[in-house]
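In structure tokens, the next block holds one chain alone, the form predicted on its own.
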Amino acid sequence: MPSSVFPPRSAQAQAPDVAAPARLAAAIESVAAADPDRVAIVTAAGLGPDRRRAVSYGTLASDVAVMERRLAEAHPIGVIARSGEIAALVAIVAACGRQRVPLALVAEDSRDLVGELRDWSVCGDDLAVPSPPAQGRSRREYDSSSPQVVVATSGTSGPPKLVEHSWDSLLAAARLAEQWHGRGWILVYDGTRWAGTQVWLQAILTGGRLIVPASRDPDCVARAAADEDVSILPATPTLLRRVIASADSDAVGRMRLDRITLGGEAADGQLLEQARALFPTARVTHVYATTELGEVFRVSDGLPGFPAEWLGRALPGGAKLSTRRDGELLVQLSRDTAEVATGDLVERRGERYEFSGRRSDTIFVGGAKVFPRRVEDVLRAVPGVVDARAYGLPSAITGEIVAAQIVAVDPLPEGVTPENLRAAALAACRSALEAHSVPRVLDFTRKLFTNPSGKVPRRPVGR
């Protein structure tokens, strides 16, 4: 085999001087070394002893280096990662950063979009590496230039879209202090979108252990956290609010988290109580992050939004917020790049600026704008709501109207009944918000959609 295919790799004294395509290769071989028994990834969690699959380290490696003798041989334009495994998508990922092969994730609803890659091979489950079309072209050299890696946005404000990233910003938020090494996370994040690749690369690089549940399910993802020893939970506020309000107390009560990591949505202050109350030696951090910027800033004291003595001021990571006269949020990451418009409107309360939505969420009633995410607020606080969406319905007279699906404590309180519950939660609406933004059309339901990047959709979808 060419040493080129496989470069000396030596223990983690090392991993520093280690390039970032290579980091997570070299990471992956690190740990197989020193124990290649250690599990590195636990699927189907969740569903009990007899159906979890645990892949350890040894294995991942050994992947690692078919998938790397594969490419070499291949010699790909670049590679689209296409797998349903997380195990094969994390050896497919390792193996195209060492190699320096340009590589594309792409989630299962963005399929579309590698009509833009069409020189592209695409490796699935089985590792295998086709060559380049016949009438495309081959790459013979990949040390000469930066790969590029290519993450599909999740689509919720929009059709989903390439965007294109450098190693160096696919693992600048990872953590590598000792503090984070060995440590259990569990993954409830589509594994290809940006928000699951943070997750598993962080758990990986750091010799952990990632765990897959079986499913979504808030009981499911209750026990996959307590049976597998998980002290991290990276999820989307929506998902935690399910697992505080519906999953099986014995599986929550067994929980032992160190810290929650909430993303792709705001966190509303309610949820930030719930969440000290039931795991209070857990550290609650929201991070915001989108697909094109990455990270840009995280807030850990346990309050909705950010502080607004940010506003204008270079953070921590080098970027600067700023907003536009509608509210709508700024990033600028460095000096030498332009602002980018976030597509978020926030609006200051206090000493805080709070998220209020997507402005493609804004709901346009007459005229008038009304933010789902204050409708929500409002009625996630009525006793008996357990969550709430808010969202917008077509009227040929105002435009649009606002309509709302709740979701109640199963069982009901005694005494409490559907109808009485729905006066309650008008009521509530009617003295909170302006007329124009009370619920026009109130529905229950057992559960409310979520779409692929585990977000609530704030249009008529699935009612």
Contents of the next structure:
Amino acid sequence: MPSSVFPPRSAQAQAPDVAAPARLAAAIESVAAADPDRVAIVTAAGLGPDRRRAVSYGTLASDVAVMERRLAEAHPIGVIARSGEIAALVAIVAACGRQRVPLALVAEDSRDLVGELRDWSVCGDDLAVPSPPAQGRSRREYDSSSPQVVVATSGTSGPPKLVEHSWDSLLAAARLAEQWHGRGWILVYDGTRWAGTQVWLQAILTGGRLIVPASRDPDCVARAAADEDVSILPATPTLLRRVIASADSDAVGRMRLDRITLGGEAADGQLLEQARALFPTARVTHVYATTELGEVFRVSDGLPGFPAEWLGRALPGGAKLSTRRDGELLVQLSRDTAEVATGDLVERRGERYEFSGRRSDTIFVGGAKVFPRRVEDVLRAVPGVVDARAYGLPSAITGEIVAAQIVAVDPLPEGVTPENLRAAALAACRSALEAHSVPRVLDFTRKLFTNPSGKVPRRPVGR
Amino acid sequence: MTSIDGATRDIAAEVREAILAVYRDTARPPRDTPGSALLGGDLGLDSLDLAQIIVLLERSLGVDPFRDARGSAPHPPIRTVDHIVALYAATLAARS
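Okay, that is the form predicted on its own; can I get the form predicted in complex with its partner chain now?
Everything in the complex follows now, all chains and molecules, and the chain you saw is the first one.
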């Protein structure tokens, strides 16, 4: 969709003269005023025209107004927005922002954390605002300086926890050049998680269409992207790998992506090459962000990791990178803030630093370290292997041993049997890895388990 | 009902199958595995190989004597094929 159809008033809504907390509501209102029927959100996409449900900017603006009125009446201490219908979530967030009501975005699997916010009102799809509990406090005036936004972490590095942000940090990444306005964005993340908020905020703040596929099944994602004219695909490398390897090839062929934004996991060189070959016009960007830090940097040169010269220098956003002796990446967001240990390990390879995995994912075999990502990269490069996951299995003899699961192409090429594919995978590992890094347990699986953030966990599942 | 001897024979077969799987997975030629064969000296198996055998036997026999016996008396040294068979037979017998 050409950017010229984007109403200029919406661009003004993004301008710094609208305070960050009010910016989302203002952006929705300005698009609705100029073009009320413009589609803002499509849900249940990818199952055909009869199943999709579209919500216009006009409807979204009305919902925001309803929600703002109810907030003004109920005066909640804060609002916990529950995931459900994404349109309701957008309306709740926009209204809380402009009304300066503290807001918490809590995914379904982080419900245990809500106890920390016990006086807050839980709002869902019906946009009702329950009054604060009788024994609780009520609030007449909200902090006019900086209302908080609380987001639950995805739990990649430990149990999920609540992290407080300002509206400025929530919207920091949502300033896009005009060429990206009015586009179709696909949302494959939970809308209440950091990664998900970044996708729908960028889509709605730029007058775009947010396309929510009916499921994360690769076929459904590819059909939703093709049918709904999606041009921007933010996804984890795991999901993109699945779409490339196993989604309906007709749908993949009809996808017209201009931008692929990878995040949540490190992207390997093989995947970046495949993405470039299949979507030659798309700009492939890898974003390094965490729920705690927000976006730290992005790399768009098509190579894995980041340039080695970035270490020790202030990056465009002001962040500074360094490493510990063991290779853990440290981030200092600004001069006034402390260094944060990210838990991500990096290794220098030539002129790049490449991600070798999470510190917590490291497998220790007889005292020697194994990075599961290296094992997975080797396995994925074996012809006939679509995806792989390596993890440590506890062992009384060696502490841990390396185990791996592989997903084979379906159907297997003629003449290839599961037995000889498995032998080829082990042979590839023996020639590329040290002896203790070669998987001692190698199983086939039809699909790798992914957690609610769309990432593949590397600790044993179900043990 | 399987006799103790019958059960031991089954365990011995599973142990030999696990050792052969280790040879196969590590691309080494298979060797004969008599009960008296020394795991290191005769069969050329190292600690990683033994760790793999234990995982394979947990899958086929449903027990890991090392994990299941945690906190109880230490098991005798495992030096031969027969030692492995005896350890699994004792663990399975203690379970039933």
